[in-house]
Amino acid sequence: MSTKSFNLNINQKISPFKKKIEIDPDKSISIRSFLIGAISQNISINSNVLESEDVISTIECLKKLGVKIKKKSAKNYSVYGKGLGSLYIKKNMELNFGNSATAARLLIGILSTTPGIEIKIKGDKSLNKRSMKKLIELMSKFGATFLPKNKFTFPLKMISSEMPVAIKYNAGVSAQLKSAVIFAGLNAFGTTKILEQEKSRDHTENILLKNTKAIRIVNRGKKIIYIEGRKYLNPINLDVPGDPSSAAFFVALTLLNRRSSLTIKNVGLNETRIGFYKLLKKHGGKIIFKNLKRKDNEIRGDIFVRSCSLKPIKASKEYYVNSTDEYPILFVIAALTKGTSTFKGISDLANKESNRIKEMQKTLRQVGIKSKFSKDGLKIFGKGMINANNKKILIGDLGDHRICMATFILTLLTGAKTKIRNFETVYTSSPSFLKIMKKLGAKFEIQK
């Protein structure tokens, strides 16, 4: 996949549309399918996986660790599993996770309890800025060492535990940390116990569920996950649904673009991923889920959406965990909806690919939308649908795909003259984004 840098220029509003589309496969599930295939026995089959830069970074890291991965056709792969504790890499070799925090946190979870691993770990400019403090603290409990001491950003050196022992963990909003603990626990001695304080994405558990000796889930008000270490893992055969986070941007565009409607086929509608849709429905959004079915322990279906007028959004902190990736586009919706919208419990957005609160405030300010952030809450003073063709938006090189996508939607709806630098970062999660936009009638210029 080409990672050549390019800027995007947009200066024209989009016309009404009535279309059917398919979106890119789910990134979270695609990355997990390769990681779990690698530590399972025998050959796993992964179908309809996302071929984005984050997923390719994951595949490249696994190949360096001795895993054979064969591409059978577009989006379809065989993973020749090595089994738990069998990944291997020469001492002081380097793993580069690119832009993918998911691949970084989850693979470090696996490697922390894989004996004999001593490696350098790093990411791209954006990932190297992100704090890995919580991950490092958790993996240290399993016995892994990270050097230099008290440094919590990449690049780092990691030495795995020779005698990894199970831990107890109270999981918060981060599904990545929960998954890292599950992966580390799979190869530790004893039973790792995870108490889910906040309900977060459960794709890791869903893929592993057939391994009844390795994972057991008890729901007593709150979910408890028991991981029995060092058990045989069966190969997986997984078909990845469409990504609900990528779909959210097209849903937002349709809701706000007059006389428009859209059907998005075969989207993953896991309960832990649809906070964005529930929130918008609650505020008047015309969104319907159709043709729901369960496959590979995941609910999937079609999303039908049509334009309508929305009420100002009031998002309590409970929504954050199930719609983290969608907050930049929620801020755009709030800006173009008349009245004051409020978002609570969002302080974690500061440690994403960029500080998403600050950067989105900056973007909205460029089209005259005021907002105010205080103590974990953001207020956006929405003006309703504005005409901004006398305004200019410039987005610098943030390395943040969600900000690029949200700004694109803002521009298509308001007509602002916009330049988004390094738009190629969108390919980390949604390589078909521009192709779908073209199909919907968006006009833009790629500047290499």
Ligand code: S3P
Contents of the next structure:
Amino acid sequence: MSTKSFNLNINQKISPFKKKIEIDPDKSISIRSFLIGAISQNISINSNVLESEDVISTIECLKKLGVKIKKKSAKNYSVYGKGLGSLYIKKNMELNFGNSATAARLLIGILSTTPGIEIKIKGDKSLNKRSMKKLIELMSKFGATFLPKNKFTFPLKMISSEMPVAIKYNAGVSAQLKSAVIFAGLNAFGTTKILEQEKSRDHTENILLKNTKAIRIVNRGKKIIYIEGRKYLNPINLDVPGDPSSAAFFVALTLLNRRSSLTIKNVGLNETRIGFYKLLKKHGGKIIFKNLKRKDNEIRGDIFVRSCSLKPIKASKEYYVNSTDEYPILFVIAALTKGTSTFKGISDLANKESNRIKEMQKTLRQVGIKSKFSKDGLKIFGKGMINANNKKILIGDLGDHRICMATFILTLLTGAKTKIRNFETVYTSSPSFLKIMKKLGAKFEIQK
Ligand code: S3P
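Cool, the form predicted alone is there; where's the form predicted together with ligand S3P?
Entire complex below, previous chain first.
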């Protein structure tokens, strides 16, 4: 977590392009591959993992907990599993999850039912503002304690359960909470039962699936996950596909730019992650998935996209869970598409790396786009493609990678004069973002 901070200045529109790119590997799967490797038996092999700040935070925390992780070559790692219940750290040491709520929630899931853990936990400025209330309530049911009582943000102290017992949980939109319960259940006595109310991303389940003694999934209308505690986990051997959430920014840029087309190779296209693509296709987006194949229980393929005109977006609340991270860029698409777009069921966006509803409304306002948020959702009054070269956008230090990338796209399309402070936060998920942008012909200035 040592990236130097820098600001980014952009003030030119992008020209038409026709290119083929590869995207950074999936962040959710990469983080899980290290966590699951650490609690499995023997050596796990993780290939093509994302080498971003959030993943590095995960690796550093695991190393502090006694896990040996060896880099074999670029993006390829061996994880020397310690097995369930065996992570250990001296009393009152500290774990820092950096910007990553996924690393935080999932690792706290593991540690809550690992007896003998008593640690301080914290994150960066952005993570320390995010509510951990639901996580704390769930882990308390497993017997873990968080101090001070009634404080729900980091820094906190966590004391694990000495006698962890299985729980029942009705899982909502959060895959992080679902995964935390799965992880905690793996080392609890008895059978943890998770009833899914919403089909949130299922990478944790997919990676664990070959451990048939530890996890069983029943699909009778709704999915039920049964976790049988205290069963050895087999090592994993996993190849990570490209991240559909990182690809989304380039897809948006191509759709809205003139006379452009783009092929993005080897992207993860898991059903629980492609709400953004389905939503845009439904509104006229020229997006095609090609060369689909299944590997390591995940579907992957190439995305082909070209310029087109879109209809205003009507995103019912059902889209939220499968396009959670794509809303900032969806709001940009809505702003540059003529007509009123509506996004329902998005209140959880207020507890992301920043309050993404408020911050994106502020960004759009700077180029004269009006929006209105009510309990019913967000309305964006799109103007169609605008020329904003007489407007200025300033983004402060929010520690929110997706706001930075969404604003970058908005600028390349409208020509606004933009300064994005602390752009290095993009390295939490997308270390290749600027390199790919350069390849597409984007002009920008890095200001150190
Ligand atoms: C993630 C789940 C989502 C998402 C985050 C990654 C995951 O959060 O926003 O970027 O890897 O499980 P929630 O589960 O809190 O919605």
